[in-house]
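In structure tokens, one chain follows: the form predicted on its own.
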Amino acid sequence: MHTIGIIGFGGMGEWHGKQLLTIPDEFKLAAVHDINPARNEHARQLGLTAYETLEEIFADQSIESVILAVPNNFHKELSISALKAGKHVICEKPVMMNTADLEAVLAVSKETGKAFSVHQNRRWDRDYLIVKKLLDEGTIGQPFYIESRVQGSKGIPGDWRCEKIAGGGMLFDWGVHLIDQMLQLVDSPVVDVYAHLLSVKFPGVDDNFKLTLRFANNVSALVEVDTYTFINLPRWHVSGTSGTAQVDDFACHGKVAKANTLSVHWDEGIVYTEAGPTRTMAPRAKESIEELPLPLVTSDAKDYYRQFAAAVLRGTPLPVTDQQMLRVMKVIDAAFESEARHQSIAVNI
């Protein structure tokens, strides 16, 4: 059984606690700590031990690992403190505010011999796993364009996510998940990053953004996050050399359309369609297209904790490795640089 403490018992910290309490045979939630006394009292009402100070939770020798669920600008300081206190660390995303901070923390992890990883729970989302399965099995051939979107209409919650100094904005919030997913889907270095960050309703932070990634294998990807959109586009739209896949939403509605034949008959002369006279966009013959349902996948987000514990106890790979964390942070650094310079940034990530 692996013993864990939680630092920061707000919404995400409590979510971690509830997850761990559902697997009591594998994990023990030993204690929590929050700077807000009301949250500590709330934890006690849930039957948990709550410490009033960081020093208490760090001094508890029964706690092997800690989860950091605090605003982004505290990740570096608390990660280093926890590692030096002899704790393995699971840090909420984004793992750090920039690559240099992450490299500093990874150096302390190596120095102390304590494991450090980031909680990329969206690797267990069914919509993502469906796309991964389709690409792994070659259902639509070789992908050449992948679109990944998350869209809402309520803006940003009125908390630290609205504050630039706290690491607010959507690139650090949802963007870090979508970038991580994309880097897992495309097995090739990123060679070009172009970002357009917008502040539509919340000055000072990006509440909407579009990010284009070009990979060395000629796959192009679009990552988009909107918080003020009232007609949503599909969660995923993937174009391949022999078909197209679309996942409409997190409920995983959607379909796959495949070409039965890669060659098509072109009518002579202009074709008259709803789009007017055109040859290029004339519809393909219906019998040349096969429509398939999306594949079924199952997942358990609690596997993240299990893989982390296995890494600590048996030396297996961490659920999110150092190199994977660094790649995501380097893409984010390049995205901020692209926005600042209003141009694409050549990289090798």
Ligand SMILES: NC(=O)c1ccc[n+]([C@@H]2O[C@H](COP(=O)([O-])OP(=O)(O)OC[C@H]3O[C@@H](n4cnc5c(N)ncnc54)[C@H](O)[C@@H]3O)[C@@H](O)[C@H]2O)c1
The other form holds:
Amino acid sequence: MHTIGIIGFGGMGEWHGKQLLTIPDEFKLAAVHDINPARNEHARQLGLTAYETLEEIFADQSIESVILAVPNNFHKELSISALKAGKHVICEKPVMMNTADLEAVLAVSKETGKAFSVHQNRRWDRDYLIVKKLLDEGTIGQPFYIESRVQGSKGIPGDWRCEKIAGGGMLFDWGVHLIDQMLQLVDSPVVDVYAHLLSVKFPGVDDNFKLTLRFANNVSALVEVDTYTFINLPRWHVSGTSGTAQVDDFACHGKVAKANTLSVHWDEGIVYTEAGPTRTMAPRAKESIEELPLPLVTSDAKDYYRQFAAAVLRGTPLPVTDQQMLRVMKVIDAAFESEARHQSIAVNI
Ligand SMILES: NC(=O)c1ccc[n+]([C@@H]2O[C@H](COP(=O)([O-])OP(=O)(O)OC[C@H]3O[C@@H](n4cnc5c(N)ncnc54)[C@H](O)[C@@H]3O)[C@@H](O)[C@H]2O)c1
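Having looked at the form predicted on its own, could you now put up the form predicted in complex with the ligand?
What follows is the entire complex, opening with the chain shown before.
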């Protein structure tokens, strides 16, 4: 049994609470604290203990670990004070707003001997796990392009996410998830980062962006987050040396298509546009393509909490390690630098 407190009981804090309450044999949710008294009252109405002050939740000796689910600009200060108060810390993403802040927090984690990790829950999303399985099993050969994107059309929810000072913008939002997933998929250092961040509807923060990563093994990755797109592209599109995989959406529709013969008959198919012929872009003959369904995968996102508790209790690896957190943060730093300088940034991450 691992005893948890939640600091910040807004949308995500409440989600964590609900998740933990479904596994009462493994976790005890001792108390929550929010700076907004109305949220503490809401927690009490749900039957939870809520403290009005940070001091009270830190003083509760039954609480071993705290989850920080507060706006991004409070992650650093609260992580440091929680670690110094003797609590292990699960910090919501983005783990910090830059690499230097993360290094400072990791130093405190080391000093205090208390565990620190970030909630990269999207590692348990099925769309990602399907792509991971396809690549691990070599179903489409060696990947050379990987595109990962999420797209909405409603803009950014009108709260602190629209404010630069609060850590708003999509690079810090979905961006950190998609970058983390990409770094898990490609086993090679990132050597080049190029980002184009746009403020289409929300001045001051990136509400749409495209980020390209070149890996040392020559895999090229595109990470894209849009909040103002009305016709969606696929969630994943992966090109490999023996085929292509596409996951259309979060519901995991999609397919794998592979060449079942290496030789093609060039003279069979010519496509004529208004302006001329093309053999290169003419479709293959149907019988030379094999289509497969996407593999089935199962997932339990509560394994994140289980892995964190095991790391604290038994010293097994944290669900997201220091190195993994640092790599994502360094890519984010390079992305902001790329946008500021309008050029790609050579890195070794
Ligand atoms: N991993 C995910 O899937 C996911 C999804 C959504 C949000 N998040 C992250 O969770 C965090 C919170 O986001 P949210 O959507 O819950 O925001 P939110 O605005 O719904 O909730 C934030 C809560 O924190 C409280 N708060 C603010 N400052 C505080 C402080 N100093 N001490 C205590 N409480 C404070 C606010 O009163 C509010 O209730 C962010 O870092 C966000 O990036 C992660």
